[in-house]
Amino acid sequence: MAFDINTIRSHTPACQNKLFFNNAGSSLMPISVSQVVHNYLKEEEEYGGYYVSDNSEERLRGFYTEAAKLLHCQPHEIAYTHDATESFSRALSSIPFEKGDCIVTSLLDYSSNQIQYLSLQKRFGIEIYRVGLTETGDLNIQEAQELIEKYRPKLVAITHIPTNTGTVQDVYAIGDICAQFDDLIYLVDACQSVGMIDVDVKRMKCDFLSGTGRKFLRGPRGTGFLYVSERILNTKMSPLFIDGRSAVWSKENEYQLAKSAKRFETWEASYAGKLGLKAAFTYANEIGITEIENYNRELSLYFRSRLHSIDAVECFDRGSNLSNIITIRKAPVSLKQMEKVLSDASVFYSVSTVEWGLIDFNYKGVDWVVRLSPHYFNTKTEVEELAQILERV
């Protein structure tokens, strides 16, 4: 499918009657995605879940093929999960932490990830080291190298694009550093990047990569995925809690782990969601992630340029490589006033508050920002409409 904005918008009729700029929260599904989910649920309504899944094995297997195509890996390296946090935590729980181990992460890592690191610290006595930023707001790669060489962490965990700011962190440069150490595990949170830009797990050299369906991938809510590298699969690593999907109970006191990334799955799952997520991967693959990324870059550059032209509007995103997550405030407009204006104009947006980016927000001296996140079905005309709304606030 060639990249044609009119065709893409026709596949998403819900975008026609609103200014939808909340793709970093939960995007609009194309008709081809939502219809797959509806049809499968209709089958379950008629025949029951077990019967339908037993007769849908080939369709369901295609999920792994389509996900692997987009992420540049092999189907057996993909696991289906409920959401990005589950993907991340199942990877995290497979790592045998001991007292004295350490994690190297970033100041901008997702809040839920930071909470999990702190939980591990309380339970196992591990240390946490956070890589700082350069003066331009980029992840400090030199500092990362120094921390990794000095502390030899068991895990390096980096969020590709933080939820609270548009910075794109250089996870590829971090991957090159991590590849120098055989005993180090590298986990990337790609919750906000998959579907927006090209994400190549092999070039990234990561051991795990977690993601979700509902954001820029434009899949159903309550779906996620986890990439597990061949290197990890060749070990005995598995989540702390596994079940009959992850392993086979082979003897009274023994079990055999699944050889593929399915060892990170659970028996019960939403099969309607799985097919919907497959359809979302297929849709992105058919358009072409390079074409999507190029359009997104052009759109976000135009959006930021237009925002910078509006008096009293401040953009809070820093870094040499910025994404389609755009965070703003307009002085002296209060959050309540901003929400009313945007809602009255049928603008769909998110608000990020300090607890979602504690370190970042404290540094910037703000306790909230409006988060606007355009995607490839949005147009410059819509950006202009939103800019005019902000001018009138």
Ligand SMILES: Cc1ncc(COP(=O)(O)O)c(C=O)c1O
The other form holds:
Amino acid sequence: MAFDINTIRSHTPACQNKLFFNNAGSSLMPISVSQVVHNYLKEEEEYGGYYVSDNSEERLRGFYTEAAKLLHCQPHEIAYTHDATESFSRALSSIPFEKGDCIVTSLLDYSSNQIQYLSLQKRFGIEIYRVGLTETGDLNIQEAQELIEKYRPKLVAITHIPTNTGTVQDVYAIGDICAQFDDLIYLVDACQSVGMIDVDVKRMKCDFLSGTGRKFLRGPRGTGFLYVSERILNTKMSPLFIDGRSAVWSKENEYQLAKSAKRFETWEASYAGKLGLKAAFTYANEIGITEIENYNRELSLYFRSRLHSIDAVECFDRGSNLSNIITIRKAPVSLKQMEKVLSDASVFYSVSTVEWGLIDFNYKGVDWVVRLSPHYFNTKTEVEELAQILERV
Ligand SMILES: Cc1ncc(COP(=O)(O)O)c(C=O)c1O
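Having displayed the form predicted on its own, please output the structure of the form predicted in complex with this ligand.
Below, the chain from earlier opens the complete complex, with every other chain and molecule after it.
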């Protein structure tokens, strides 16, 4: 499919009557996604869930092929999950942490991930080291190399694009460092990047990569995925709590783990969601992730430069490579005033608050920012409309 903005917008009629800039929260599904979910639920309504899934093997299998195509891996390295956090915690729970082990992560890692590291620390007495940022606000790759060499962590876990700021962390450079150590596991949270920019797990050299359906990928809510490398699948690693999908109860006191990444799935799941997520992967593959990334880069550059031209609007994103997550405030406008103006003008956005990026917010000295996250169905005309609204606040 050639990248044509009018065609793309016609696939998402809901984007026509509003300024939708909340793709980092939960995007608008294209019709091809919502339609398969509706149709599948209709079939379940008619025949019951078991009958329908038993007769849908072929179309459900396509989920793995489409996901693998977008992420540059093999279909058997993909697991279908409920969300990014489930994907992430199932990967984490497969690592046999012992007292004294350590994790290297970043200041900008997602809040739930940070909470999980702290929970592991409480239970197993592990150490946590966070790689700092350079003066330009980028992940300090030199410091990461030093920390990894010094502490030889069991796990390096990095969030590709944080939830609360526009920085793109160089997970490829970290992958090159991790690849120097055989006994190290490298886990990437790509919840905000998959669907926005090209994410290549082989080039990233990661062992696990977690993501969600509803954000820049434009799938249904309550869906997610986990990439599990062949290297991990060749070991006996599995989530701590597994079920009849991840393993077969083969003898009274034995079980056999699934050979593929299904080892990281659960038996019960939304099949309507799985087909919807498959349609979202297919849609991104058909448009072409390179075209999407190029359009997004140009749009967000324009977005930022337009915001910079408005008096008293401050952008809080730091780093030499910035994403479609744009965070702002306008002094002295209060959050309440800002929310009213934006909602009255049918602008869809999120508010990011301190607990979702504690270290970063404390560094910046603010406790909230308005998060605007455009995507490839948005236009410069819409950005201009938003800019004029912000000028008037
Ligand atoms: C960077 C990042 N990681 C993980 C998550 C969690 O995703 P989910 O709610 O699908 O578990 C989010 C959600 O905003 C996120 O922004």
